[in-house]
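Presented below, as structure tokens, is a lone chain in the form predicted alone.
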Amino acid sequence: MSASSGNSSPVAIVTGASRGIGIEVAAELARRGYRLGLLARNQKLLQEAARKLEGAAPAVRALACDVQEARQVETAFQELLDWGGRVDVLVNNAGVGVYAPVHRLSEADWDRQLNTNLRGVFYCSKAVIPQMIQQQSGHIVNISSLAGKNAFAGGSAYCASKWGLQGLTYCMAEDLRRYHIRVSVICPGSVHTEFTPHAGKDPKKMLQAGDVARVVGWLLEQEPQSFVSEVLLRPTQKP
């Protein structure tokens, strides 16, 4: 699904864009005039998200893609680069979480979390960096979690993936700053989405997906000579 107008507008690609934080980030970027490349695994939900955003963004292109799969990432990003002609922002938002004590966690669940939350960021970032280097501009925003800072029972694979994402982000920032490419990470606390049930927590006290989206927008407002490397986002009250 796509719209053909606004070819001079900047381009943003958002992974995990079909719902939750992803669709709110896409909506924030649409309000700022970005053409949107939307990626997610679920084709039906992704097309529904694209229809919601088409009236707000100059143009929308939605492609089903599992960021765990290098070949899928390569194909989808090449199509988006051909469509958009450039890429100004990449938001690595796709993520999964399975929570269990480490001795009860299956190898499949370990692999799925590390491959989505960490390896997927590596694949997607590598897919846009050459274009950003050519442009001598760009901003990569990785959506991590306070779980990348704090341990909790049952979170071994999820925390490992997010701690790894912190390190990947900081190293990418050092690798790319010479090309005027900024790399930032946002670490939210519990966000009220379908991602995890948050049993026993008051959703009114939790962070909302729009709170994270507004931080993404704020990061993009920084002057060219500066960037914010990390944001820790917490609710004002403990849910």
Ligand code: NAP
Second form
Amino acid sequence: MSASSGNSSPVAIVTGASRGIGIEVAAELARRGYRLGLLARNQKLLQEAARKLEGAAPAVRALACDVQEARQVETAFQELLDWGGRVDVLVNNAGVGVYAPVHRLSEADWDRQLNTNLRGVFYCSKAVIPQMIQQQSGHIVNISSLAGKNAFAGGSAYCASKWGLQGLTYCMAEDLRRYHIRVSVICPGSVHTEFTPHAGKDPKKMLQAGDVARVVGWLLEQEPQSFVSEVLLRPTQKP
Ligand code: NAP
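Form predicted alone done; form predicted together with the named molecule now:
Shown next: the complete complex, the earlier chain at its head.
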């Protein structure tokens, strides 16, 4: 949807919007004229992010929410829907990674990754889909990873969550295409954020958060009949 001003502007909700890829995605959407609904757990960091974005977007609403918790997601999304009156874009970006050999991975770390990276996407998507169906339009963009395509030692739970996210994305896309709703997935390689130490990698050669944000923007530029379902985003040089 093209952007206009004030309360008629389209609305985008970004999870994990307090730093890293999420805040850059929010900034990209602000430049494109979206009103922003921002979610993350740490209220202080989220409010700081919201303040940075306030001048750029027609309106910003930031709410603390743990995407692992169904009730918190329901409450936060209801508040954002009441505020925005519509929802045009959901970027499921919140994610965590804990790397350890599978035999040393704790149940808690397994649960945290699966519940954030996969279950959280299910909860947040369910919270916007009825409104998107009513509008007969919308775009859900899931931030997966090349770890959703490739195995690496220590990545069992993270890869399982992102592999699962690939499946969830493609099935949601099939469920929703009849309502003119697109569900896409972006799979970046290593991105220079606070996400996890990338030991031995050259940050200058790594992807930057803005690179992922630009891809989100491009996905939203498509003509109504066109649907890019997946983007693999690699650094040009091996970091
Ligand atoms: P980041 O800098 O660590 O930021 C993660 C964001 O997610 C923060 O805003 C964090 O805020 C939020 N978050 C984490 N758990 C949450 C929860 N349970 N509920 C709500 N918000 C939560 O990470 P990033 O690098 O920007 O990563 C963003 C996404 O990109 C993730 O899905 C990640 O898997 C994916 N990705 C990252 C890379 C990479 O190399 N960095 C590569 C490929 C894909 P709070 O902690 O305050 O909640």
